[in-house]
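One chain comes next, on its own, written out as C-alpha coordinates in the form predicted alone.
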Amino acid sequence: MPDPVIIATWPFGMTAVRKGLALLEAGKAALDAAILGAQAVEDDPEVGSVGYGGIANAVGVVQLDACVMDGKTLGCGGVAGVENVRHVAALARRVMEETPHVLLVGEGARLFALEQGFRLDTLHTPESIAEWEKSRPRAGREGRDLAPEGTFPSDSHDTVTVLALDQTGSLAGVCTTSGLAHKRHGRVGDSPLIGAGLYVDDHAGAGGGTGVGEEIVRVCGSMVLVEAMRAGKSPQEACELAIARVNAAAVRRGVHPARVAFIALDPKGRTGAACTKGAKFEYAVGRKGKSELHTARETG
(Lines of atoms letter the chains of each structure in order from A and count residues from 1; the text may use other names and numbers.)
(Lines give C-alpha, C1' and ligand atoms only; values in the text may rest on other atoms or scores of the structure.)
Protein backbone atom coordinates (compact mmCIF):
# COMPACT_ATOMS: atom_id res chain seq x y z
CA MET A 1 0.00 0.00 0.00
CA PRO A 2 1.20 3.57 -0.67
CA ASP A 3 2.16 5.93 2.13
CA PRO A 4 -0.69 8.22 3.27
CA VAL A 5 -0.89 11.51 1.36
CA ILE A 6 -3.03 14.60 1.78
CA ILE A 7 -3.26 17.65 -0.49
CA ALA A 8 -5.21 20.90 -0.04
CA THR A 9 -5.75 24.16 -1.90
CA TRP A 10 -4.07 27.49 -1.07
CA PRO A 11 -1.54 28.39 1.64
CA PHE A 12 -4.20 28.08 4.34
CA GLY A 13 -4.49 24.48 3.18
CA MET A 14 -1.37 23.85 5.27
CA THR A 15 -3.66 23.91 8.30
CA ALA A 16 -5.81 21.18 6.76
CA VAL A 17 -2.81 19.13 5.65
CA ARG A 18 -1.12 19.14 9.05
CA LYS A 19 -4.32 18.16 10.87
CA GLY A 20 -5.26 15.51 8.36
CA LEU A 21 -1.81 13.99 7.96
CA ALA A 22 -1.61 13.26 11.69
CA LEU A 23 -4.82 11.24 11.44
CA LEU A 24 -3.72 9.39 8.31
CA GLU A 25 -0.43 8.38 9.89
CA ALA A 26 -2.35 7.13 12.92
CA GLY A 27 -4.25 4.78 10.62
CA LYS A 28 -7.50 6.73 10.33
CA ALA A 29 -9.69 6.74 7.24
CA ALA A 30 -9.16 9.19 4.39
CA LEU A 31 -12.60 10.78 4.82
CA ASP A 32 -12.03 11.39 8.55
CA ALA A 33 -8.71 13.07 7.80
CA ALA A 34 -10.05 15.21 4.98
CA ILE A 35 -13.00 16.43 7.02
CA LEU A 36 -10.93 17.17 10.11
CA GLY A 37 -8.49 19.16 7.98
CA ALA A 38 -11.24 21.09 6.23
CA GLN A 39 -12.96 21.79 9.54
CA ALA A 40 -9.80 23.37 10.92
CA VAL A 41 -9.95 25.86 8.05
CA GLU A 42 -13.69 26.41 8.58
CA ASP A 43 -12.89 27.36 12.19
CA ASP A 44 -10.17 29.87 11.26
CA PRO A 45 -11.56 33.44 11.19
CA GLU A 46 -8.42 34.60 9.36
CA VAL A 47 -9.56 32.70 6.25
CA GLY A 48 -12.08 35.09 4.71
CA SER A 49 -13.55 32.69 2.15
CA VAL A 50 -14.32 29.57 4.19
CA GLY A 51 -16.58 28.98 7.18
CA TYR A 52 -16.42 31.26 10.21
CA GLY A 53 -15.43 34.76 9.16
CA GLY A 54 -16.31 34.21 5.52
CA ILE A 55 -17.24 37.32 3.56
CA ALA A 56 -21.00 37.78 3.27
CA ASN A 57 -23.11 37.88 0.14
CA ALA A 58 -24.77 40.93 -1.44
CA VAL A 59 -27.32 41.29 1.36
CA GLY A 60 -24.82 40.76 4.18
CA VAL A 61 -25.52 37.08 4.90
CA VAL A 62 -22.85 34.36 5.03
CA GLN A 63 -24.09 31.31 3.08
CA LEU A 64 -21.86 28.24 3.09
CA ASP A 65 -21.52 25.37 0.59
CA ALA A 66 -19.72 22.02 0.95
CA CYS A 67 -19.57 18.45 -0.28
CA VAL A 68 -17.75 15.22 0.61
CA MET A 69 -17.07 12.00 -1.29
CA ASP A 70 -15.81 8.54 -0.32
CA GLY A 71 -13.78 6.95 -3.11
CA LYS A 72 -14.31 3.39 -1.87
CA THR A 73 -18.12 3.40 -2.03
CA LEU A 74 -18.78 6.50 -4.18
CA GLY A 75 -20.90 7.71 -1.30
CA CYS A 76 -21.31 11.47 -1.42
CA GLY A 77 -23.23 14.33 0.12
CA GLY A 78 -23.49 18.09 -0.15
CA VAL A 79 -25.14 21.17 1.31
CA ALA A 80 -25.61 24.58 -0.27
CA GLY A 81 -26.71 28.03 0.84
CA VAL A 82 -26.48 27.07 4.52
CA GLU A 83 -26.74 29.87 7.08
CA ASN A 84 -25.60 29.84 10.73
CA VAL A 85 -23.87 26.43 10.58
CA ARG A 86 -20.08 26.58 10.73
CA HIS A 87 -19.05 22.98 10.03
CA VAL A 88 -20.74 22.38 6.69
CA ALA A 89 -18.23 19.73 5.60
CA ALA A 90 -19.30 17.57 8.53
CA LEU A 91 -22.93 18.38 7.71
CA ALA A 92 -22.40 17.21 4.12
CA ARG A 93 -21.10 13.92 5.52
CA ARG A 94 -24.32 13.53 7.51
CA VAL A 95 -26.30 14.03 4.30
CA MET A 96 -24.26 11.20 2.78
CA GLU A 97 -24.59 8.87 5.76
CA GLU A 98 -28.01 9.67 7.24
CA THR A 99 -30.23 10.41 4.24
CA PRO A 100 -30.97 8.82 0.83
CA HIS A 101 -30.13 12.16 -0.78
CA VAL A 102 -26.98 13.75 -2.17
CA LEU A 103 -27.73 17.49 -1.80
CA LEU A 104 -29.71 19.57 0.71
CA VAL A 105 -30.02 23.34 0.36
CA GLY A 106 -30.97 26.47 2.25
CA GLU A 107 -33.41 26.23 5.12
CA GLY A 108 -33.84 22.50 4.58
CA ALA A 109 -30.14 21.97 5.12
CA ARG A 110 -30.19 24.14 8.24
CA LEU A 111 -33.16 22.22 9.70
CA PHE A 112 -31.36 18.96 8.98
CA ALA A 113 -28.32 20.33 10.81
CA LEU A 114 -30.46 20.99 13.90
CA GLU A 115 -31.91 17.47 13.70
CA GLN A 116 -28.35 16.13 13.64
CA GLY A 117 -27.30 18.09 16.72
CA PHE A 118 -25.33 20.89 15.04
CA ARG A 119 -25.54 24.18 16.86
CA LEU A 120 -26.50 27.44 15.21
CA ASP A 121 -23.81 30.08 15.29
CA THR A 122 -23.07 33.51 13.91
CA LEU A 123 -20.56 33.28 11.07
CA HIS A 124 -19.67 36.98 11.14
CA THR A 125 -16.63 38.43 12.85
CA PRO A 126 -15.99 42.15 13.34
CA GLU A 127 -13.25 41.87 10.74
CA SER A 128 -15.45 40.13 8.17
CA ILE A 129 -18.17 42.74 8.59
CA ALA A 130 -15.65 45.53 8.11
CA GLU A 131 -14.22 43.83 5.00
CA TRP A 132 -17.69 43.33 3.55
CA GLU A 133 -18.54 46.99 4.04
CA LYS A 134 -15.22 48.14 2.58
CA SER A 135 -15.34 45.94 -0.50
CA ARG A 136 -19.03 45.70 -1.37
CA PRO A 137 -20.04 47.03 -4.80
CA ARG A 138 -21.61 50.48 -4.83
CA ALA A 139 -24.12 52.39 -6.96
CA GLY A 140 -26.71 49.64 -7.07
CA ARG A 141 -24.34 46.85 -8.11
CA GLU A 142 -25.04 44.71 -5.03
CA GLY A 143 -25.99 41.23 -6.10
CA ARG A 144 -24.60 41.55 -9.59
CA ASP A 145 -23.26 38.16 -10.63
CA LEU A 146 -20.79 39.10 -13.34
CA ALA A 147 -19.00 42.29 -14.28
CA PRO A 148 -18.89 43.21 -18.00
CA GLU A 149 -15.57 41.47 -18.64
CA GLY A 150 -16.66 38.24 -16.99
CA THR A 151 -14.91 38.89 -13.68
CA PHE A 152 -16.63 38.99 -10.32
CA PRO A 153 -16.87 42.25 -8.34
CA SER A 154 -14.76 40.65 -5.61
CA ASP A 155 -11.81 38.28 -6.00
CA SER A 156 -12.55 36.52 -2.72
CA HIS A 157 -13.34 32.94 -3.75
CA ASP A 158 -10.64 30.75 -2.27
CA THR A 159 -12.32 27.42 -1.57
CA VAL A 160 -10.50 24.84 0.51
CA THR A 161 -10.51 21.45 -1.18
CA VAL A 162 -8.84 18.57 0.67
CA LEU A 163 -7.99 15.19 -0.90
CA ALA A 164 -6.61 12.29 1.13
CA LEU A 165 -5.19 8.79 0.60
CA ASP A 166 -5.14 6.53 3.65
CA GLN A 167 -3.09 3.47 4.66
CA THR A 168 -5.63 1.08 3.14
CA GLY A 169 -5.25 2.73 -0.27
CA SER A 170 -8.66 4.40 -0.14
CA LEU A 171 -9.29 7.99 -1.28
CA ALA A 172 -11.69 10.67 -0.03
CA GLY A 173 -12.25 14.38 -0.49
CA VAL A 174 -13.90 17.49 0.90
CA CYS A 175 -14.73 20.85 -0.65
CA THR A 176 -15.99 23.73 1.53
CA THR A 177 -16.42 27.48 1.03
CA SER A 178 -18.39 30.64 1.73
CA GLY A 179 -18.28 31.30 -2.01
CA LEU A 180 -17.85 34.55 -3.84
CA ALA A 181 -17.96 37.64 -1.69
CA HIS A 182 -21.00 39.79 -2.51
CA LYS A 183 -22.57 36.99 -4.54
CA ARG A 184 -26.29 37.20 -5.24
CA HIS A 185 -28.33 35.84 -2.34
CA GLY A 186 -28.85 32.13 -2.99
CA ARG A 187 -26.03 31.79 -5.53
CA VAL A 188 -24.40 28.36 -5.52
CA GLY A 189 -21.07 27.61 -7.20
CA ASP A 190 -19.17 24.39 -7.76
CA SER A 191 -18.24 23.56 -4.18
CA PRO A 192 -21.29 21.48 -3.16
CA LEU A 193 -21.65 19.83 -6.57
CA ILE A 194 -20.25 16.33 -7.05
CA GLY A 195 -18.40 16.19 -10.35
CA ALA A 196 -17.76 19.93 -10.39
CA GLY A 197 -15.94 21.03 -7.24
CA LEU A 198 -15.07 17.46 -6.17
CA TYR A 199 -15.00 13.91 -7.45
CA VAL A 200 -13.33 10.83 -5.91
CA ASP A 201 -13.11 7.22 -7.07
CA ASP A 202 -10.64 4.68 -5.65
CA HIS A 203 -10.40 3.08 -9.10
CA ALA A 204 -9.19 6.29 -10.76
CA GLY A 205 -8.23 9.11 -8.40
CA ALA A 206 -9.46 12.23 -6.63
CA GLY A 207 -9.81 15.75 -7.97
CA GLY A 208 -11.05 19.08 -6.72
CA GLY A 209 -11.26 22.70 -7.76
CA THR A 210 -11.10 26.24 -6.48
CA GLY A 211 -11.76 29.63 -8.02
CA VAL A 212 -14.76 30.96 -9.92
CA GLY A 213 -17.24 28.14 -9.52
CA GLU A 214 -19.32 28.94 -12.56
CA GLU A 215 -16.33 28.16 -14.78
CA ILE A 216 -15.70 24.84 -13.02
CA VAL A 217 -19.37 23.83 -13.24
CA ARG A 218 -19.42 24.69 -16.95
CA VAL A 219 -16.89 21.95 -17.75
CA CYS A 220 -17.59 19.51 -14.87
CA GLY A 221 -13.96 20.11 -13.94
CA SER A 222 -13.31 17.54 -11.23
CA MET A 223 -15.04 14.77 -13.15
CA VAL A 224 -12.99 15.64 -16.23
CA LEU A 225 -9.69 15.28 -14.41
CA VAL A 226 -10.65 12.08 -12.58
CA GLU A 227 -11.76 10.51 -15.85
CA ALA A 228 -8.44 11.59 -17.38
CA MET A 229 -6.62 9.68 -14.64
CA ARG A 230 -8.87 6.69 -15.25
CA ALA A 231 -7.73 6.81 -18.87
CA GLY A 232 -4.09 6.67 -17.81
CA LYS A 233 -2.99 10.28 -17.43
CA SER A 234 -0.91 11.34 -14.43
CA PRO A 235 -2.49 13.67 -11.84
CA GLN A 236 -0.47 16.56 -13.27
CA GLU A 237 -1.57 15.85 -16.83
CA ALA A 238 -5.17 15.50 -15.68
CA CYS A 239 -5.15 18.89 -13.93
CA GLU A 240 -3.67 20.55 -17.00
CA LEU A 241 -6.35 18.95 -19.16
CA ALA A 242 -9.10 20.31 -16.89
CA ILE A 243 -7.61 23.80 -17.03
CA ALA A 244 -7.40 23.52 -20.82
CA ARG A 245 -11.14 22.79 -20.82
CA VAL A 246 -11.79 25.91 -18.72
CA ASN A 247 -9.67 28.01 -21.07
CA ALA A 248 -11.40 26.62 -24.16
CA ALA A 249 -14.83 27.31 -22.70
CA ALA A 250 -13.83 30.93 -22.06
CA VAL A 251 -12.65 31.31 -25.66
CA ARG A 252 -15.97 29.99 -26.96
CA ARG A 253 -17.78 32.62 -24.90
CA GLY A 254 -15.40 35.40 -25.90
CA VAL A 255 -14.20 36.16 -22.36
CA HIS A 256 -10.86 35.99 -20.57
CA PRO A 257 -10.50 32.81 -18.45
CA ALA A 258 -11.38 33.47 -14.83
CA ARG A 259 -9.15 32.40 -11.95
CA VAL A 260 -9.51 28.63 -11.58
CA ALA A 261 -7.24 25.89 -10.19
CA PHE A 262 -7.40 22.13 -9.74
CA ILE A 263 -5.60 19.61 -7.54
CA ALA A 264 -5.46 15.83 -8.00
CA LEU A 265 -4.34 12.72 -6.12
CA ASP A 266 -4.19 9.22 -7.57
CA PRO A 267 -4.29 5.79 -5.86
CA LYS A 268 -0.49 5.56 -6.04
CA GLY A 269 -0.10 8.72 -3.99
CA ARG A 270 1.00 10.92 -6.88
CA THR A 271 -0.24 14.52 -6.85
CA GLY A 272 -0.82 17.23 -9.43
CA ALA A 273 -2.00 20.84 -9.66
CA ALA A 274 -2.59 23.43 -12.37
CA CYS A 275 -4.25 26.83 -12.72
CA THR A 276 -5.26 29.41 -15.29
CA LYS A 277 -2.77 32.13 -16.27
CA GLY A 278 -2.25 34.69 -13.52
CA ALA A 279 -4.00 32.68 -10.81
CA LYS A 280 -0.80 32.33 -8.74
CA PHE A 281 -2.12 29.21 -7.10
CA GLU A 282 -0.32 27.58 -4.18
CA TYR A 283 -1.27 24.29 -2.59
CA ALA A 284 -0.14 22.17 0.35
CA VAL A 285 0.96 18.52 0.31
CA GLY A 286 1.63 16.29 3.30
CA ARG A 287 3.39 12.90 3.30
CA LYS A 288 5.91 11.00 5.45
CA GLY A 289 5.48 13.40 8.38
CA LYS A 290 6.25 16.51 6.35
CA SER A 291 4.00 19.25 4.97
CA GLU A 292 5.15 21.47 2.11
CA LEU A 293 3.74 24.34 0.08
CA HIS A 294 4.02 24.19 -3.72
CA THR A 295 3.25 26.53 -6.61
CA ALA A 296 1.04 25.17 -9.36
CA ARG A 297 1.84 25.27 -13.06
CA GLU A 298 -0.09 27.93 -14.98
CA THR A 299 -1.76 26.59 -18.11
CA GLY A 300 -2.79 28.91 -20.93
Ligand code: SD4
Given for the second form:
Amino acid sequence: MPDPVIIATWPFGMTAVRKGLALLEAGKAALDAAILGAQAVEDDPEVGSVGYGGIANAVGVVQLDACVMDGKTLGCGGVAGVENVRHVAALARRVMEETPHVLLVGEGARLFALEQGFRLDTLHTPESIAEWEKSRPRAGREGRDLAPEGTFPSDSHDTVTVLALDQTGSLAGVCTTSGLAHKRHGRVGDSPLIGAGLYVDDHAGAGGGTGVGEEIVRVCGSMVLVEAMRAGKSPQEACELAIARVNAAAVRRGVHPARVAFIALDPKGRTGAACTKGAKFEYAVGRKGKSELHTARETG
Ligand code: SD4
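Got the form predicted alone; could you also share the form predicted together with the ligand?
Zooming out: every chain and molecule, the one shown earlier first.
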Protein backbone atom coordinates (compact mmCIF):
# COMPACT_ATOMS: atom_id res chain seq x y z
CA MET A 1 0.00 0.00 0.00
CA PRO A 2 1.24 3.53 -0.75
CA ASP A 3 2.26 6.05 1.89
CA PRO A 4 -0.53 8.57 2.51
CA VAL A 5 -0.22 11.79 0.53
CA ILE A 6 -2.18 15.04 0.62
CA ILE A 7 -2.00 18.06 -1.69
CA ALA A 8 -3.82 21.41 -1.42
CA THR A 9 -3.99 24.69 -3.33
CA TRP A 10 -2.24 27.95 -2.32
CA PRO A 11 0.00 28.70 0.65
CA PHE A 12 -2.97 28.52 3.04
CA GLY A 13 -3.34 24.93 1.79
CA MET A 14 -0.50 24.19 4.25
CA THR A 15 -3.08 24.41 7.04
CA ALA A 16 -5.19 21.74 5.33
CA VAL A 17 -2.17 19.59 4.49
CA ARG A 18 -0.76 19.59 8.02
CA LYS A 19 -4.09 18.73 9.56
CA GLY A 20 -4.99 16.16 6.88
CA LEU A 21 -1.58 14.45 6.88
CA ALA A 22 -1.74 13.82 10.63
CA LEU A 23 -5.16 12.21 10.15
CA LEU A 24 -4.03 10.09 7.18
CA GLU A 25 -0.97 8.91 9.09
CA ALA A 26 -3.25 7.96 11.98
CA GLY A 27 -5.12 5.69 9.56
CA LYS A 28 -8.12 7.91 8.76
CA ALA A 29 -9.93 7.69 5.42
CA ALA A 30 -9.00 10.08 2.60
CA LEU A 31 -12.40 11.79 2.64
CA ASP A 32 -12.26 12.50 6.40
CA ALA A 33 -8.72 13.85 6.13
CA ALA A 34 -9.51 16.05 3.12
CA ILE A 35 -12.69 17.48 4.67
CA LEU A 36 -11.18 18.14 8.11
CA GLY A 37 -8.11 19.66 6.45
CA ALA A 38 -10.31 21.97 4.33
CA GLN A 39 -12.42 22.78 7.37
CA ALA A 40 -9.39 24.15 9.19
CA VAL A 41 -9.08 26.66 6.33
CA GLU A 42 -12.84 27.41 6.38
CA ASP A 43 -12.47 28.24 10.08
CA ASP A 44 -9.49 30.54 9.59
CA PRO A 45 -10.74 34.17 9.53
CA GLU A 46 -7.43 35.28 8.00
CA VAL A 47 -8.14 33.37 4.78
CA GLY A 48 -10.34 35.91 3.03
CA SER A 49 -11.57 33.62 0.28
CA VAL A 50 -12.83 30.49 2.03
CA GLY A 51 -15.54 29.97 4.70
CA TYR A 52 -15.56 32.33 7.71
CA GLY A 53 -14.18 35.72 6.70
CA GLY A 54 -14.67 34.92 3.01
CA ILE A 55 -14.96 37.79 0.56
CA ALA A 56 -18.48 39.08 -0.08
CA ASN A 57 -20.14 39.27 -3.49
CA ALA A 58 -21.23 42.39 -5.38
CA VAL A 59 -24.03 43.17 -2.91
CA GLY A 60 -22.02 42.42 0.23
CA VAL A 61 -23.28 38.88 0.87
CA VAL A 62 -20.95 35.90 1.38
CA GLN A 63 -22.16 32.99 -0.77
CA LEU A 64 -20.09 29.82 -0.46
CA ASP A 65 -19.59 26.96 -2.93
CA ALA A 66 -18.17 23.50 -2.14
CA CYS A 67 -18.08 19.89 -3.23
CA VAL A 68 -16.61 16.56 -2.15
CA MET A 69 -15.92 13.31 -3.96
CA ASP A 70 -15.00 9.80 -2.82
CA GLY A 71 -12.79 7.99 -5.31
CA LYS A 72 -13.74 4.53 -4.09
CA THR A 73 -17.48 4.77 -4.76
CA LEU A 74 -17.65 7.86 -7.03
CA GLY A 75 -19.99 9.23 -4.35
CA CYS A 76 -20.15 13.00 -4.60
CA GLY A 77 -22.05 16.00 -3.31
CA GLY A 78 -22.01 19.76 -3.65
CA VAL A 79 -23.61 22.96 -2.38
CA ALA A 80 -23.66 26.31 -4.16
CA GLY A 81 -24.49 29.89 -3.19
CA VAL A 82 -24.90 28.97 0.48
CA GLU A 83 -25.25 31.79 3.00
CA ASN A 84 -24.61 31.67 6.77
CA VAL A 85 -23.04 28.20 6.89
CA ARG A 86 -19.34 28.05 7.65
CA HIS A 87 -18.57 24.36 7.03
CA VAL A 88 -19.83 23.96 3.49
CA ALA A 89 -17.46 21.08 2.68
CA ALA A 90 -19.06 19.06 5.50
CA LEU A 91 -22.47 20.14 4.21
CA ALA A 92 -21.56 18.89 0.71
CA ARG A 93 -20.67 15.55 2.31
CA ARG A 94 -24.15 15.40 3.88
CA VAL A 95 -25.66 15.98 0.43
CA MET A 96 -23.62 12.99 -0.75
CA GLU A 97 -24.48 10.77 2.21
CA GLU A 98 -27.97 11.83 3.26
CA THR A 99 -29.74 12.61 -0.01
CA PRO A 100 -30.09 10.90 -3.40
CA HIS A 101 -28.85 14.16 -5.01
CA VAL A 102 -25.47 15.63 -5.90
CA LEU A 103 -26.10 19.39 -5.73
CA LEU A 104 -28.22 21.69 -3.54
CA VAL A 105 -28.24 25.45 -4.03
CA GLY A 106 -29.06 28.66 -2.17
CA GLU A 107 -31.95 28.64 0.27
CA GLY A 108 -32.53 24.91 -0.25
CA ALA A 109 -28.96 24.19 0.80
CA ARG A 110 -29.35 26.45 3.82
CA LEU A 111 -32.58 24.72 4.91
CA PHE A 112 -30.84 21.37 4.45
CA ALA A 113 -28.00 22.60 6.68
CA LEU A 114 -30.53 23.46 9.41
CA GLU A 115 -32.18 20.07 9.02
CA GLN A 116 -28.77 18.45 9.44
CA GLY A 117 -28.03 20.39 12.63
CA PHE A 118 -25.55 22.91 11.19
CA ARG A 119 -25.48 26.29 12.95
CA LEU A 120 -26.37 29.43 11.03
CA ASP A 121 -23.87 32.20 11.62
CA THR A 122 -22.47 35.36 10.12
CA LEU A 123 -19.51 34.73 7.83
CA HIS A 124 -18.34 38.34 8.02
CA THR A 125 -15.47 39.49 10.20
CA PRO A 126 -14.69 43.16 10.91
CA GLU A 127 -11.67 42.76 8.59
CA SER A 128 -13.67 41.17 5.74
CA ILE A 129 -16.29 43.94 5.94
CA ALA A 130 -13.59 46.62 5.87
CA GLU A 131 -11.87 44.89 2.93
CA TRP A 132 -15.13 44.65 0.99
CA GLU A 133 -15.96 48.29 1.69
CA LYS A 134 -12.54 49.32 0.37
CA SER A 135 -12.68 47.35 -2.87
CA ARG A 136 -16.35 46.85 -3.67
CA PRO A 137 -17.80 47.79 -7.06
CA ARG A 138 -19.28 51.30 -6.88
CA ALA A 139 -22.52 51.99 -8.70
CA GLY A 140 -22.38 54.65 -11.40
CA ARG A 141 -25.06 57.28 -11.93
CA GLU A 142 -27.33 54.90 -13.81
CA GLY A 143 -26.85 52.32 -11.08
CA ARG A 144 -24.54 50.22 -13.23
CA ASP A 145 -21.33 48.77 -11.87
CA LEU A 146 -18.34 50.90 -12.75
CA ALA A 147 -16.15 47.81 -12.77
CA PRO A 148 -17.11 45.80 -15.86
CA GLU A 149 -18.22 42.33 -14.92
CA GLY A 150 -15.39 39.87 -15.16
CA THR A 151 -12.65 42.20 -13.97
CA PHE A 152 -11.78 41.02 -10.52
CA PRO A 153 -9.00 41.97 -8.15
CA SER A 154 -6.38 39.45 -9.22
CA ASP A 155 -5.32 38.37 -5.78
CA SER A 156 -8.66 38.03 -4.09
CA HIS A 157 -10.08 34.77 -5.34
CA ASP A 158 -8.56 31.65 -3.96
CA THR A 159 -10.16 28.32 -3.32
CA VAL A 160 -8.84 25.57 -1.14
CA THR A 161 -8.93 22.31 -3.07
CA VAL A 162 -7.58 19.30 -1.18
CA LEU A 163 -6.79 15.84 -2.63
CA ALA A 164 -5.84 12.94 -0.37
CA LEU A 165 -4.61 9.36 -0.69
CA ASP A 166 -5.08 7.17 2.37
CA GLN A 167 -3.32 4.07 3.70
CA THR A 168 -5.84 1.77 1.97
CA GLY A 169 -4.90 3.30 -1.40
CA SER A 170 -8.17 5.19 -1.74
CA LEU A 171 -8.46 8.78 -3.01
CA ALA A 172 -10.83 11.62 -2.07
CA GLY A 173 -11.12 15.34 -2.68
CA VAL A 174 -12.74 18.54 -1.46
CA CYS A 175 -13.13 21.99 -2.95
CA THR A 176 -14.42 24.94 -0.85
CA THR A 177 -14.53 28.68 -1.56
CA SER A 178 -16.33 32.00 -1.32
CA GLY A 179 -15.61 32.28 -5.05
CA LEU A 180 -14.55 35.28 -7.06
CA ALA A 181 -14.47 38.52 -5.11
CA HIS A 182 -17.44 40.77 -5.95
CA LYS A 183 -19.10 38.08 -8.02
CA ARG A 184 -22.66 38.71 -9.13
CA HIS A 185 -25.25 37.67 -6.52
CA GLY A 186 -26.18 34.08 -7.35
CA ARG A 187 -23.13 33.44 -9.54
CA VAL A 188 -21.78 29.91 -9.17
CA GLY A 189 -18.25 28.98 -10.15
CA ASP A 190 -16.49 25.67 -10.77
CA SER A 191 -15.94 24.80 -7.12
CA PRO A 192 -19.24 23.01 -6.37
CA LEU A 193 -19.38 21.31 -9.78
CA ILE A 194 -18.17 17.74 -10.06
CA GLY A 195 -15.93 17.43 -13.11
CA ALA A 196 -15.09 21.15 -13.11
CA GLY A 197 -13.57 22.10 -9.74
CA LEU A 198 -13.02 18.50 -8.63
CA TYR A 199 -13.05 14.92 -9.88
CA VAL A 200 -11.79 11.80 -8.12
CA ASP A 201 -11.71 8.18 -9.23
CA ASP A 202 -9.57 5.53 -7.51
CA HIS A 203 -9.12 3.84 -10.89
CA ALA A 204 -7.53 6.92 -12.46
CA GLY A 205 -6.57 9.69 -10.01
CA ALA A 206 -7.78 12.90 -8.40
CA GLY A 207 -7.81 16.39 -9.87
CA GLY A 208 -8.93 19.81 -8.66
CA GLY A 209 -8.87 23.40 -9.80
CA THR A 210 -8.65 26.98 -8.59
CA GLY A 211 -8.83 30.32 -10.35
CA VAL A 212 -11.45 31.88 -12.60
CA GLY A 213 -14.18 29.27 -12.43
CA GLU A 214 -15.85 30.08 -15.73
CA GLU A 215 -12.67 29.04 -17.58
CA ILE A 216 -12.47 25.78 -15.60
CA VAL A 217 -16.14 24.93 -16.24
CA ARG A 218 -15.74 25.66 -19.97
CA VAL A 219 -13.26 22.81 -20.37
CA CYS A 220 -14.50 20.52 -17.52
CA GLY A 221 -10.96 20.93 -16.20
CA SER A 222 -10.79 18.35 -13.42
CA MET A 223 -12.51 15.69 -15.53
CA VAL A 224 -10.10 16.34 -18.38
CA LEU A 225 -7.07 15.85 -16.17
CA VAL A 226 -8.38 12.73 -14.44
CA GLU A 227 -9.19 11.21 -17.82
CA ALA A 228 -5.65 12.03 -18.94
CA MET A 229 -4.29 10.07 -15.97
CA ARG A 230 -6.64 7.20 -16.82
CA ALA A 231 -5.11 7.21 -20.29
CA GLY A 232 -1.61 6.87 -18.81
CA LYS A 233 -0.38 10.45 -18.31
CA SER A 234 1.48 11.35 -15.11
CA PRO A 235 -0.28 13.82 -12.75
CA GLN A 236 2.11 16.56 -13.93
CA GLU A 237 1.42 15.86 -17.61
CA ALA A 238 -2.31 15.71 -16.90
CA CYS A 239 -2.30 19.15 -15.20
CA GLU A 240 -0.33 20.67 -18.08
CA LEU A 241 -2.79 19.17 -20.55
CA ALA A 242 -5.76 20.68 -18.68
CA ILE A 243 -4.04 24.09 -18.65
CA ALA A 244 -3.37 23.71 -22.39
CA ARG A 245 -7.14 23.26 -22.83
CA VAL A 246 -7.79 26.45 -20.85
CA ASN A 247 -5.24 28.30 -23.00
CA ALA A 248 -6.73 26.93 -26.23
CA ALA A 249 -10.23 27.97 -25.15
CA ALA A 250 -8.95 31.50 -24.48
CA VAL A 251 -7.39 31.68 -27.95
CA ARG A 252 -10.68 30.63 -29.55
CA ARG A 253 -12.49 33.37 -27.63
CA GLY A 254 -9.83 35.95 -28.45
CA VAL A 255 -8.97 36.66 -24.81
CA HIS A 256 -5.91 36.21 -22.60
CA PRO A 257 -6.02 33.04 -20.53
CA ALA A 258 -7.35 33.86 -17.07
CA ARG A 259 -5.67 32.88 -13.83
CA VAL A 260 -6.31 29.14 -13.52
CA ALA A 261 -4.40 26.32 -11.81
CA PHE A 262 -4.83 22.59 -11.35
CA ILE A 263 -3.46 20.03 -8.90
CA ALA A 264 -3.47 16.25 -9.30
CA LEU A 265 -2.71 13.12 -7.29
CA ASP A 266 -2.65 9.56 -8.62
CA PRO A 267 -3.24 6.23 -6.85
CA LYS A 268 0.55 5.69 -6.63
CA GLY A 269 0.92 8.92 -4.64
CA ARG A 270 2.51 10.94 -7.46
CA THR A 271 1.51 14.64 -7.54
CA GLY A 272 1.36 17.32 -10.22
CA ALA A 273 0.44 20.99 -10.61
CA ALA A 274 0.31 23.55 -13.41
CA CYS A 275 -1.09 27.03 -13.97
CA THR A 276 -1.65 29.60 -16.69
CA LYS A 277 1.07 32.19 -17.42
CA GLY A 278 1.44 34.73 -14.62
CA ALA A 279 -0.84 32.86 -12.19
CA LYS A 280 2.04 32.41 -9.72
CA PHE A 281 0.45 29.36 -8.20
CA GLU A 282 1.81 27.75 -5.05
CA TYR A 283 0.53 24.54 -3.52
CA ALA A 284 1.22 22.42 -0.46
CA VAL A 285 2.14 18.72 -0.40
CA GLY A 286 2.34 16.49 2.66
CA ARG A 287 3.90 13.03 2.86
CA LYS A 288 6.06 11.05 5.29
CA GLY A 289 5.35 13.47 8.15
CA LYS A 290 6.55 16.51 6.17
CA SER A 291 4.59 19.36 4.57
CA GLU A 292 6.16 21.55 1.89
CA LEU A 293 5.16 24.43 -0.33
CA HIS A 294 5.92 24.17 -4.09
CA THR A 295 5.57 26.52 -7.03
CA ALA A 296 3.66 25.20 -10.05
CA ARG A 297 4.97 25.24 -13.59
CA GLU A 298 3.38 28.00 -15.67
CA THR A 299 2.13 26.54 -18.94
CA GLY A 300 1.89 28.95 -21.87
C1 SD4 B 1 -14.53 30.47 -8.47
N2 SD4 B 1 -12.69 28.95 -8.70
O3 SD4 B 1 -15.51 30.77 -7.79
C4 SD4 B 1 -13.35 29.84 -7.78
C5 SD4 B 1 -12.46 30.91 -7.25
C6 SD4 B 1 -11.04 30.49 -7.04
O7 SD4 B 1 -8.82 30.98 -6.86
O8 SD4 B 1 -10.67 29.40 -7.02
N9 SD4 B 1 -10.12 31.33 -6.94
O10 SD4 B 1 -14.47 30.72 -9.67
